[in-house]
Each structure stands twice: as C-alpha cells, then as structure tokens.
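Given as structure tokens, the chain that follows is alone and in the form predicted alone.
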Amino acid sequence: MNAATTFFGSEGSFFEGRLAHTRFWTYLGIIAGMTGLALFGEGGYVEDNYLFELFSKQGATWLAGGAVLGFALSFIKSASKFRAFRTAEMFVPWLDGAVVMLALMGIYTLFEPTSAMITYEDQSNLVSGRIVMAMNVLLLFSAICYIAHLFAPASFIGQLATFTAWAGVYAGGSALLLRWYESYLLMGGDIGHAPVSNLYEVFILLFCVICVIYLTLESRHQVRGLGAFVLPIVAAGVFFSIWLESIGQADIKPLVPALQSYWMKIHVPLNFVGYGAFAVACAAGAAWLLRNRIEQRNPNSAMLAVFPSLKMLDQLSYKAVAIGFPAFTLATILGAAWAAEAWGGYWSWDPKETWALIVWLVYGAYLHARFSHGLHGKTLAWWAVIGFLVTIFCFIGVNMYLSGLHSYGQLT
C-alpha cells in the first residue's frame, strides 16, 4: 500500500474516504472563519456590506486561517470511524457545489463592465442576464434529451440529460449569486440584497432547487426516465421567466420596507425547497399515472422498460414531498416570526398567508393518508399532481392576481 492510499484511504472515489473527511473539516474551519468574521472582525458584521467583507483582505485572513484549522483539525479528529466518513461523504458533495458556484461567480466578476458603464435605468450589460440565459438554453436543452431518452434509452443523450441538467444548476446558482454582486454595484451599493426578492429571481432558485433534488434522487435510485417528467415542468417555468424578462421584470430593484430584513435570505430559500420538492412529487405522480395507463393497454410496452416501476415513482413521490414538507413548515414558521416584526402580527389572513396555509393542509393531509390511512398508488399519485397545481397559484397566481400584505411580489 502507498502512500498516497495511506492517506486518501482505500476508496478510489473523490466523495469518499480520507480525502471527503480533510475537505469536510476544511469546510466547517472555513464557515468558523466567517462566523469569526461576523463577530470579531473590524467594524463588526454589517448586513449590506458582509458579502464585500468575505472578499476583502480582512475576510481573505479569516477563511484562511478558519481553512488551515480545520484541515489540521481533520488529521487531529480520528477519521478511522464509519461514521466519522459517513458524515463528511454525507454533506461533502453539497458543500463542494457551494465552491464551485462561488468561484464561478467570481470568475464572472472579471468580465463585469466598468463602474463608468453600468447604469440603474439600463442594466442590459450585467454579466448575470448572459449566464441566466445560458441556464435557460441548457435546461430547455435537458428537457429534450430527458425525453428523447425514453425513445432511445442505449444511447448517450440520457448521459448528456444529466450532464446538461448539472451545468444549468451550476449556472443558475452562480448567476444568482453574481446577481448579489451586480446589486452592490448599482446606485453606490445602496440597493444591494440578495438575488430572492421578486418573481424573475426566484424563478431562478426555483429552477435550481427542483434539478438539485431531481438530480440526487436519480443518482441513488437510477431512476433517469422520471427526468422526461421533471425537466418538463423547469421548461416551463424557463418560458415564463423569459416573458417576465421581456416585459423587464428582470431588473435589479430597491428592496421596499418590508423586505428589508435577514428573514429574506431564510425564509424565501426555504419555501422554495418546498416549491421544488412538490414539483419533483407532482412528476413522480405524473409518471405513476402514465405507466399504470400504459401498463394496462399495452404490458409489452418497450417504454415501460426506461420507465421506474411504479412501487418505486410511488417512493419517489412520497421522498420528495417528505423534503420539502418540513422545509415548507419552516419557512412558515419562519415567515410567521418574520411578519411579527414588520406588520406587528403573526398571522393576518392574507391571501399569500392563506393560500400558504391551504398548501400546507394539502400536504400534511397527503403525508397523514400515507401513514395513517396506508393509502399508495394512484390516488396519491392524483393527490400529488393536484397538491402542485394548488402549490403553483400560492406561488404565482397569488403574487400576480391577488393584493394584500405580500403585494410586493406582483409585477410591477
């Protein structure tokens, strides 16, 4: 045995073994370091100018030395354990994505027009609208391959699906994260605010939430036929952000009051893993309906053989609203406390609030007939396509056609 084996351990994968450990503690010295930040660096944490501060040389000093503490932590931590591997190959993967999509951004940050050309009124030369749209050209691309690979399963386009699907996640989270960027560099930095404030950027978040959920899901579970049933519905939504661009709802704008608050970055980014998770339930169900109906006309369908089976897009459905029903009962929670320091009120019946409330009774009441009621198959396959169907006008139908407290998200 090596060296090199000595040290990475015998696993050959890059998510695994030693190697995931030593990056798994990095991480976590690299997030003290900008905890560290918050707290003890100069002039303390400041929440419209600690995204600057990360990139700073004082922020530079503090992941570094957060970087180098915990890597020396990981020889320190005995990483013999099966656990201690478990967890790192765990949330490694994650956290790896996470750098990826900073780094991108600030590779993006080099091609950005000088402070002399970027104007509020006119924001068409900002480096994120080029990436927003190579995502879109990519999902729409995955979309096509996901289905064409239910008509030619022994080809490489489901490889490329998957791939495809990948590259637009990187490239949406990405330019949302230089959309942060780009908004400090707007009127002197004073509408700066993360990139979740109104429906063209959420959209976005949305698009990524649905395929990183879709994606880990297909990967344990091979099941790559669900994705002609996915990527589908992230088209759609990639038609209607390019509608809301072009009706120039695609601009960076001054947060109003209300959303002036850290509850923003928590509570928006949670009710999306819902929104996600309940979009990957309804294709599931989708593709349960369908199977069972080609099942029972024609058994010898050579479809059925691309197609998971249906105790496993029964599973599928079930898993993924399992997801995004805590994160939705958080972000409700959340949104509760949050309305409490705005408008002085936990809970007002607004039509958001209300139709948020119905989403969740759909839901809950879907995971209590699983439980308690044992009920499978098609009636929660029907429950799951309707349950999205009501989740997509709590989303869209109420911020576009309803007034009330959260009116902010219509269009303007």
The other form holds:
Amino acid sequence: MNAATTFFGSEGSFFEGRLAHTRFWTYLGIIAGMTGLALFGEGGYVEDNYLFELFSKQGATWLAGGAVLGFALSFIKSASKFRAFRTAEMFVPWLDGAVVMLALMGIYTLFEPTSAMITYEDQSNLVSGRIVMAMNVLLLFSAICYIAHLFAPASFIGQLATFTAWAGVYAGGSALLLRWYESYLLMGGDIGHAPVSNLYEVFILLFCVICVIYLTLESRHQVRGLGAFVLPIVAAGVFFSIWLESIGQADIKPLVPALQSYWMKIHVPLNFVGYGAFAVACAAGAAWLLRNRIEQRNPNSAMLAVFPSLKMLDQLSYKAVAIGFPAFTLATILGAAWAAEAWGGYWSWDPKETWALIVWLVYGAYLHARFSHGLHGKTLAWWAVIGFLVTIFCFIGVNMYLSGLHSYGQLT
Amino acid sequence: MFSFNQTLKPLLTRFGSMPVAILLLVLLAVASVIGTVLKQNQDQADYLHQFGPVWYWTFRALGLFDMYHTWWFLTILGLLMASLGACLYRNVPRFLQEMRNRKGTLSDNARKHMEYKFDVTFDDKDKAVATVKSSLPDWKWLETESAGTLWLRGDKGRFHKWGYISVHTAMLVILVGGWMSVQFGFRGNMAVPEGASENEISYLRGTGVEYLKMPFEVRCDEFSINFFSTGAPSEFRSKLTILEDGKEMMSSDIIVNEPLYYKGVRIYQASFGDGGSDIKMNLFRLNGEGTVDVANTKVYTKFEDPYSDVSMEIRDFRPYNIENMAAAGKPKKFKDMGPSVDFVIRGKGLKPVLVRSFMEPFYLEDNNQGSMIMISKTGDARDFETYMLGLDFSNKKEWALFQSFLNRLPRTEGATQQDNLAAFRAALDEVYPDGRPDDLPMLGNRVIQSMQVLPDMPWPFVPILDSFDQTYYTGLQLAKDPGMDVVWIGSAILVFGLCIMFYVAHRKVWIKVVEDEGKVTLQVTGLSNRNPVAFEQEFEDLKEQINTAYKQGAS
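Output block for the form predicted in complex with its partner chain, input the form predicted alone:
Next comes the full complex, this chain leading.
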C-alpha cells in the first residue's frame, strides 16, 4: 500500500484511512477543548452560559486549541499500521453525523420567530416542536416500512425504511440541539441548559440512540429484517412522547439546582446509550424467538428470507449488549461520581440507583450465562427481552411509581 | 487434624462456583427491589398507619424500613465478596497459566472440528512463512518443530483474560471500598440558622435517629436564594465559616454541586428552610368592637392568645408564593401572591386546621379582591382550599369601615335596601371624611362579601400576616468517606476490564507447514473466542491476502 492510498484510504473514501483518522483526532481534540472550557475556563462553569461561552473568544480559543492539538496528534500515531485507522473509521461517521446535525440546527435557527413571539409561558412558536413532530412522523413511517418489508421484501421498501429512519435520526438530533439553543431564548437566557433534563427530551435522545445503534448494525451486517423489531419499539416510544407533549410535559423548564452541573451532559446521554443498546438487544432477541417459531411451524415461509439467521440474531443481540453494558456501567459510575459531588455520597440506595444496579445485575448475569455456561439461543433471547423490560421499569417505572432523589424525571 | 486441601479447598471451589454467584446476585436483586418499593427511612407513625400493627411489626423485625443497613442485607454483600474472592482464587492461576502456555501444534482431530480453516500451496517455503507473518503484522508468532514439521502459531489479543481478572477484582475492590465507607465514614445532616453555629449531625439508623459530634463547628454567616420567575429556586448559596475551639479556621461559599472540604469531611448544600423568622400578625377581633391586636411571634413557636383559649402554632413562612394562574392547557401565567405564613390554629371546640395567611390582598386584573387565606382541614399542604375574606385587611381603614357599617346597620326586621345604603354612606363619611376612595364600587363589593363571610368564622379573630423579618436555615449534609477513593480505583479497573472483555478478542491461528515434492502447503486453522462474525470475514480475507502478498513479493 503506497503513501497516497494510505492517506486517502484504500478507495480514496472520505470515511477511510488517513483522512478519517485525522478527522477523528481533530474531533477528539475539539471535545477535549469543550471539556477543558467547562473545567478550567475563566469564570468557571455556569450552566446557563456554557453554550454561549463556546462561541465566545475564550471558547473559540479552547476549541481551536483542541482541534489543532488533535490534528497534530493524529500524525504521531504511526501511519504504517493500517489497523490503527479502524477505530477512527468506526467512530468518524457518527461524529460527522453530529456535525451535520449542528449544521441543520444552524439552518433552523434562521426560521425562529422574533423574540416577541417567544415567551416562557407560550412555547408553541418554537421551531424545535415542529422538527420533533417531523421526526415522529418519519420514525412511525419507517416502522411501518420495516414491517411491510417483512411481508413484501422489495428492496425499494427496505431502502425507504432505512432512509426514513436515518432522516428521523437527523431530525431528532438536530431538534434536540435546537432545543438547547432555544432554551437560551426564554426568560432572558436565565434558564439555558442542555436538552437532557426531562422525560420528553431524553425520549428523543433515546429514539436517536436506538436508531443509530441499529442502523450501524444494519449497514455492517445487512440485517434489514431486524428493523421490523427495533423500529416498533421506537414507534411505541414516539406515541408515549406524543402523549407527554399533549399533557404539557414538553415545555422547556428551568433546571433545579441539583442538575446544574456538567455531569448531567455526560451521565444522562451515556445512560441512554446503555438503554438504547438494550432495546436493540431486546429486538434481536424477539426476532430470534419469532424466527425460531416460524422455522418450526413453517420452514418454507417466504418471510425467512428477510430475517437474519438465528446465529446472526444471537450475535447481534450480544453485540448490542456489548455496546450497552460498558456504557451503562460507565454511566452508573459517573452517576456515582456526580452523586458524591452533589448528594454527599456515591451510593444512597435511591430507587433509581438500586434499579440501575438491578439492570446491571440482569445483564451481568446474561454475560455470565453466555460465557461461563456457554448458553446460546432461546434462553438468551428471552433473557434479552426480559432484561429490556427491567430496563424500561428502571427508566420510566421508577420515575412514575417510586420517589427518590431522581424525582426530577417525574411527571409534574 | 484438617488440612487445607481436604477441607477448605472444596468449600472454596464450591463457593466460587457460578450457581452460588448467580444465587447471591438474584438474592441481592430481589432484596434491592423490596427496598425500592417500600419507601425507606420514613416516619414510623406513617408506616404503622400504612401497614397496620401486624405487618408493621413484621416488617420492623425484618428491618425492612432501613433495609440496606440490616445485618442480613450486609451478609448477602459479604457473601458476594467471599464468592468473588473464591472465584478469583480458583480461576486466576489457571488463566495466568493459559496465557503463558501456548501450544504450538494442533492435532489433526482437533482441526477436523474447527470451523475456520483453509489450505494454500506455494513453491518457496521461507517466502511463504514470511508472507504469512507480514499478512498479520501485529500478531505474536511462535515457531515449533514437531516430528520434523514446522508449526507456526499466531496470537492476537492473547491477554484478553486480564479482562475477566480485572472485572472481578474490580468488583471486589468496589465492595471493599463500600465496606470501608460504612465502617469508617459517616454521613448526616445539620440545619444551621443564619448567624448560628452547629457541631452535631443527625442521621437515621434503623428506626431511630442518631447523633454524632463533629470535631469542628459550622457557622452559617449568610444564606441566599435566587429564584427563576416561575418561583422555582435557581440557586441556593451558604456562606459558611468553620470554627475550631472558637477560632475561625476557614470561610467559604457553597452551592449545590460545589461542596466544601475540611479535614476529610465534605460539607454539602442539601436543603434550606425557615430558620425561625420573626412574624408579626394582626388579629382582627370579631367581637363587634373592631379591636385589632398584634401577635409578635416566630416560626416554630406557639402563640397563645391572651384573650381566648386559641393558640397558633407557627409552622412556616414563605416570602414568595408563585402560582400558575392559567387554566390547565392554557399558556402559563405566573403570579406572585406575596409572603405568607403557615400555622395550625387550635382551641376549645375548634377543629385544628392548617392555615396559610397572606400579607397582601389578591388582585384579579388589577381589581382588589380582598385578602385571602387558605385552609387545609387535613393538615396536609396539598389539601389547601382558598377562602376569600372580602375585606382587604392590609388596609386598616377597610376594617374600620366594615365595623362602622356593621354598627350602623338597622337591627330591626324589615329594614329596606334604602336603610342599608344610608348606613353604608354614613360609615363612609366617618372613615373617609376627606372624600370617597377611588375604587368605591369594588370596596362596596368587598364589604358586602365580608358581611357574608366573617360572621361564619369559627375563630374569635381573623389572623392576617402584617410584617416579617426573615431568617433562613441552611440544610447541610456532612460526610466523611474514606472508602470513596478505593471505590473510584475499583471503578477504573472495572471499566478497563470491561473494555478488554468486550472489545479484545483472542484470535489464534495455527499453520502446519507441510513440504511435499518441492511444494509447500500451509494448513491454516483459525479460532476466536468472540465475535465469530467478524472473525469469519477476517479469516476469509486472510486467504486472499496471503495469495496476493505472495505474488506481489514474487514479482
């Protein structure tokens, strides 16, 4: 492999080789710059000012410094090892996607109504609400297409399903970013905060996470049949979030003091990477169980051609847990770190904490069953499904039925 | 005599086994569920009310009201630690052995059962071997001669077993850290009124409250709250001074999420409340004489009325009462109802009720609707009902007008509308000799409403908040946690171990180099402990890669 192809990737692709590697490290540098600004920036971390600080002179210095540092670092890592690019190639599309979402958000802001039409009391004029509605429609449509694809396996329907799911992800992600910006338009910028502070917002985040994890698996392993199980889960969530909006839970509200911390931006999204991955694992488990049933009852069913093989489904379910479990563990540890800083102890046996532990034990046991006992197939498929039910209770049930220190997730 | 090998070892093996571990994990999970469903550390009287005596005493005997500190729950955690230790004791030497020993050869029978294998044939032995090695550049290679045949063994991710070892060690370290926290640390609350100091924390243990003296005193110099316009607090901040033997050691501001650290103890801003504000209330006597008495009192004290047997137990003071005035589903409209005081009013023949008395009258669209109070018959703040009193009691002239009007009303039956109106005019002339007030129609309405409401009052007076001097207390949480750093170290090891476990696959290839009539055949066999889908692809590619690389090397 000569230098030119190494630099531009084996096929000169934007997402491969040196180009991806350099971009990846530059992104990492920018993220490090953002972290540095939050931790060491002049004036300290102020929740309702952070977003604007990023665009101030100080913020620009931190970001540009990080970017340059990352860019430089990318050349230190030996270019001769082609494998070194693999991590970058894996993550760079996601980070590119984030940049696209940021750009979309920038475009939406142009359509924001004049400040006279936006008040805290009446938030119905904000653009993000409309984008979220578009996301809802796209995801519901995608779910229908995926299910239709099972029965009418025309490639066109499948492509449409994948395309609308991606469109939904971009709509949701950019709407969330826009909501972050919009929170600064209310009450004279006093209540600005990251859009991960209530059930409605984290639901949108969850849809995006589930879809991104699933769509990545889909493109890597050509398993479009699985979408008919993943997207309906998302669709159910969409209905729930529409209901939340109808009872007035979609408003941007000020943050209680306990949540005014940069930890929120790390702890919450990481937790939802875990939840989202467990949802995909559940879908793969359900698909396994259904395929198994169809194979027994009607081995010649045309539907089987669309389904991934049992072995593949078993693997996908495990892969999803392999994404979710470390993310969930890290999220819980970081949550403990935050608790140590805000509540005076890293573990308080608060219902949410305890249920997070239970979820962790369930998936820990799943992994033990798989590796120590060599279990595969049916038992683990059921385990993934039931594990997700426990996860749902941890996510929503605890907020609705049990009180505790995490009560800001409650419906009011 | 018992020997370690005969007695303890089987026990350890049994204890470190998977079924025992699973059983313990399930027990832990189930017990944890109980603790979340049954609210922990509530008032004992509430529990008794909720469950009735039989279940209350059963639950209490089992320690379910403070379950996470009961001996049996701690025993589960202890057994889990023992099980983890036994598991490590049993497996670590084996894992280390496996990682060190790499068998260079593979029996034909074993190869037959392997899934991933292929043969390729080349001309030049040395070049073929070199090509294979360069095709998998990061792999560790081992060459073995066995019965005159050359074997190559390649490994990638050989140290993945460190993943298992670190994850299980990490769990043990975290549990040890937790035990250290409980054993050598403390965590409790103290409430310090502004200007006062405190050196004792209280915490719940079992069904009671325990106290612990700190080696220093905490003084609250100042407490302040900022509010959002919705009435929700946006920040609370305490200015604290640490005193040791009366000497000021340090001063610092704390807010939520930014604690203070002093001699191993962290001091957190946890809550706030009324620190015994001075309250002045006007008592408008309903004795027909229009007397107004003053009640000077404080929050958390009891005011005894000297002229009757009625007492007021002051519970709380609120400087703001911001409410959403809009109907549900309509855009929100926030309005500050002004300061209020909460008290329980008691007396002979009176039903004790919780009262919230507001200082300012209630305005609707700039129209003065008169003073209001809220009454909760259950004593629960959620059951407050609003009562409009008619008069604006913040204006003493209105009270005088009301009294004057009441006294002038004709007592006889059959008094006409005309007579009443004349009485009202006369009262107006008396109270407002310099001309009629501006909002006369509204004033009239207020007086008429009062005529209907006030005579029905069960109390001998109408208590209205007049003025206040507010003092807060700051609710602090103090914690010392010597196990915390151990927990963080354990957590770091845990995440590190999980990453190895999940993202490093141990992949092996064995290559038997078979020479035959000047040709050399490589019998390649592959094995991966994880991610077979990726490995299958990788193994397919390897064949292609070896062929291409060999040809490129030849040209």
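For clarity, every value in this text was computed on a predicted model and none was experimentally measured. Numbering follows the first chain given and starts at 1.
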{"item": "Hinge pick from 150, 251, 260, 96, given that two rigid parts rotate relative to each other between the two forms", "value": "96"}
